[in-house]
Amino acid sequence: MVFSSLTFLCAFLPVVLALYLICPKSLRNLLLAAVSLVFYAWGEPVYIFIMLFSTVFDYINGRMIEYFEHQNKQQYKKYFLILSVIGNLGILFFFKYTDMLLSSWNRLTDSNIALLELALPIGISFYTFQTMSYTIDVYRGIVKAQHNIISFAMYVCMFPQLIAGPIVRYQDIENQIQDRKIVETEWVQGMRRFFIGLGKKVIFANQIGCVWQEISGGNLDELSVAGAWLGAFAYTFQIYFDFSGYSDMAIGLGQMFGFSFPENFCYPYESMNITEFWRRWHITLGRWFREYVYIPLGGNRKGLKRQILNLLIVWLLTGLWHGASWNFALWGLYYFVLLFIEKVFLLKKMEQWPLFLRHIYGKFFIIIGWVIFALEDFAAIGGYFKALFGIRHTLVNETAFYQWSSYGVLMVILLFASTRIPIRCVRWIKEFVMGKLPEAIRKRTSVIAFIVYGFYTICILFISLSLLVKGSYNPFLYFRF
């Protein structure tokens, strides 16, 4: 079940919200844990036991770390931290990377070892990082161990951010787990945020995703330069609106249940360099690797050579975290090289560049990176790059001309939608409407906000539901990560 499905929108979510609102506060954690397990088990009932194991495993590890801290037995405390890290990474490695390594070994050695062909448990990359951060933070003394296993299970299994984040550390919501209130204004804002995310996913990501599917699934030898760049632009917009839309829906749902989840995107395509891009894209993942890998390795405190090694480790892990295919490792190395060059040579010099040149530089390398990310086969990546740069490919053909004329307007809309311009337009409309109303009504700003925001929210919901009922293309990219 995904958020952009009719089952979730028309059945699961209304029922869960109704139950949550009438449920006594003392039982809300139990309710959220129960419905989250139903949500998770909807598509993969067998793998619910992995999540339950991870929950109990790290609940016990947290309690034991706390116990030996009180006993002042630091060595035993460290043992349980190591056990937690090895256990969590072992489960993740087994389900996510075993077949990748076996198939690579078969190709290298001409062996014929049978693959396990295990389905990847939904959300395992996200909840594994969340439970690991919990035990690490208990070990560091940043948070207290959770003594109520129901509350801890609710944290691990919470369906709003289970499938694709944002990665919510225990410390982010520690105080909200036992003491949270449903405030009417927050609930309304959460609902609006959810529907904005739904619109990003269904109206934008799904529609432009069809373009990428059409271009990348065709014969790359017949692809023109113009067609290749259209496909690269299409995937660049698809992955942004798909993932940021899901994050918006997750954050909105969290608000409706009384939680405040961390932001995961901050208009990343407005970035003027790669360093800035990674401060704005998948913010919670970057923060996780910085706090739990990069800084413990020494960060930039041990000289340039050690910093370069630490960056290399972090970006290899970041690439592989996204998927069990070597193109993700290549993607991680690609960003390691770019960030290394920026940090050592370019960042200060770039301050002297014209703004438009900085924007072109940033967008060019981001788009190239998404091509590596999207195509798992190295031959396909090579073939696509040949088309992008016109190596034995025509500049434009009839197919590309038709595609650009058909989707050019959509591209322009997506370009503006990926910036702050729509928000500024809505604020301008709100101010314009207020200027036209009588003074008595103008003072009631909440009414004006309700009219303006309510109108476009209803429009988004209506269009999204119409497309879903129609049965339009509706994948979810981060399911495979």
The other form holds:
Amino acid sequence: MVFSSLTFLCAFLPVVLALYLICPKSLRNLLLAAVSLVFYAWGEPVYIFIMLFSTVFDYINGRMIEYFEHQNKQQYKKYFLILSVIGNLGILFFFKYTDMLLSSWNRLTDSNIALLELALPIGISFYTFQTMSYTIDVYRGIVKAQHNIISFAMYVCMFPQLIAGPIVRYQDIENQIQDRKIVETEWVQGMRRFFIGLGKKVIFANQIGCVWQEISGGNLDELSVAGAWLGAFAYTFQIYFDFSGYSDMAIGLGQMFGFSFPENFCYPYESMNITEFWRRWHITLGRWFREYVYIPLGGNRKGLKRQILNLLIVWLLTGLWHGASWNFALWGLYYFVLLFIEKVFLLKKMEQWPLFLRHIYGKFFIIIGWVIFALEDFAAIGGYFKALFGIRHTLVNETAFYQWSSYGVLMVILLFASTRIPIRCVRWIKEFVMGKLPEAIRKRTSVIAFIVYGFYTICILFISLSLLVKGSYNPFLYFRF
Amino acid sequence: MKKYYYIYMAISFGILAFFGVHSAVSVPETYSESENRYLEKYPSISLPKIVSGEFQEKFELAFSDQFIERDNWIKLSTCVEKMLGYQEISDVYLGKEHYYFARNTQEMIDQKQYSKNLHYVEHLGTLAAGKTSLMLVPSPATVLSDKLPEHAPYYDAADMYRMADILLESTGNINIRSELATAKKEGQVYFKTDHHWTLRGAYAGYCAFCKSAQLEAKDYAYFKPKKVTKDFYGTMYSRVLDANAVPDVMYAAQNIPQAEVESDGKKGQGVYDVQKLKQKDKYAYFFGGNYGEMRIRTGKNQKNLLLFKDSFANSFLPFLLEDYGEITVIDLRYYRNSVQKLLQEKSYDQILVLYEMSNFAQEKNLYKLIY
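Return the structure block for the form predicted in complex with its partner chain; the form predicted alone was the one displayed.
Below is the whole assembly, all chains and molecules, this chain first.
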């Protein structure tokens, strides 16, 4: 099931929220685990067994690591860690990368090995990373092994962040798994955040996604420069609003159940360089790779050469994590090169650049990155770049005129919505405009703000519902993750 | 302050739950009049269907189709999309003066299928040389291009006619663009909310046909056009459900001879089916809709016409009743018999193939002409 569906919004969610409210505290983990399985099975009725296997497998590994820790048998402890890592990566590798390697092998050697052609289990990249974070942290002694398998299953299968993140490490919510409560203010904040995220996904991402779909799906030879850039902007906004919308919905849902999940996005398109961008984009993934790959590989502690190698490994893996296709590897490599250049000299040099130039630099390379990310085949990427830079393409044509005049307004709205400007405006109104009003109104500022914000989120819900009822374009972007 | 939190909790939860409960308890609708389509029903539950995911998929479709006040939700979404500056919704251009045009860009026209279809027609033409002609009715937006949103891409009807000119040798190619251009000065030639032509548009087609078949075209006023409904929301409206749409007025020719209509072997409703004015698709007023085979007899004279057509012919046909004692109307989409046999049965004074242009280009049934 996906959040942006009527079935989730009007059937699954109200039932789960109601059950959770009346459920005794001791049974809440069981309830969440059970409904999460229903949630997952709705879309993946067969692959649910992989997730269940993963759960039991890592539960046992965690217990064994703890057991040998008590026995002080470091060697065995390590075996179970290795078993867990190999098991998790093995599942991930088998389902996600086998076909990619087979078809590459076929192409290189002109052979004809049959592909598996398995559909990728949704969310597998997210939950295998989460369960690995658990066993690794148990091994390191950062967290205690979970003895209650229901609680552990709840952690692995928890539906809010199951299919599109954020990647919640076990240590992030270890305490909340045992003990959490529903607080009205948190519940309301969570619901509002959920509606905002829904709006980001359904109103913004889906709408602008159509534009990208239309442009990238059309004849690339007839694309004009203006059209190509419109398409690139469209995808840039689509992926941000889609992904951050999902994260908002996940975090909001978590809040309603008493969890506090880590933030995943921090206005990444405000970034003025790539280093900054990756600190603000998909934060939990970057943190996972830093903590469980980069630092264990030695990080920056083993000399510059080794550091560069480590970065290369991390960024190739990051790229491939996003999908089993070589364009994602190229995309990772692209960021490795940019980050490397910035680290070596550019960041320092840029400090003297004027602000607008730094902004242009940051946005330009982010947008170019998304084109590599969005187009799977290298010929298409090449063709699209030719259009972007006007190599044998006209500057503008009728179609581009029409598309810009149709979607220009939406584009400007998205541009502002992806920054902190709207929030700053609201703050300004609260502080300066409200401050000038008579005492009687000023005293009620927080109540008025609450009502206005509440009304706003309900409006977003209604508009989102209308688009969902109509059945407009509503893709799921993470089926390759 | 806490009070407000509880109110918000109640409202937000209440809204979601209400829609869900309503869908669960209400009796499912089977047909949507305004959208012109059958709605998805809730699937029966079974283990294999769940394992294959079929149940879940059908359930989601049904849940959305059966959603409370579906039409009004779609109207809201259209309103939002218009506010965002969209100039097209669900592949329909939002034209000026409340016109709605199906989006048919150059790329959407299947040129291969188009030339294939022209070959089928040409094959028919070689069998009845000198008597066969093709009339393609250009899509509304190609004639009313000034009503399209600025720069909106659309296919070029002149190009399509040119292609037909090249590929047709023994078949006449009736180009009705100039007739339509003249007619549009007199009045509305296409509906605003429907993809069909109005009576006046059909009359322009009639004039062009008369010229090609060497008949004398009568005046528009001769047919005494009468307003039959002023409340017609057509197919384009169904796709957009725009709250600001203006209904169309539909006219029909009154001064026409009495005719006996036989539809698919049964006695039909006659030329006009008044019952159909009560339903949403009011264009079915003409002959009650489309049939595989229709025979219209007036006994006015001995001349006969064989017509292969899509629904555009329905409002056009009444004009021809004066001129042909018998008209055989074949809609290849629903026709199951052999066309060759039909041609051998008797000889026809005229054979006409009449289709809307973009529809003709994508029609997959014209191969039946050679069987």
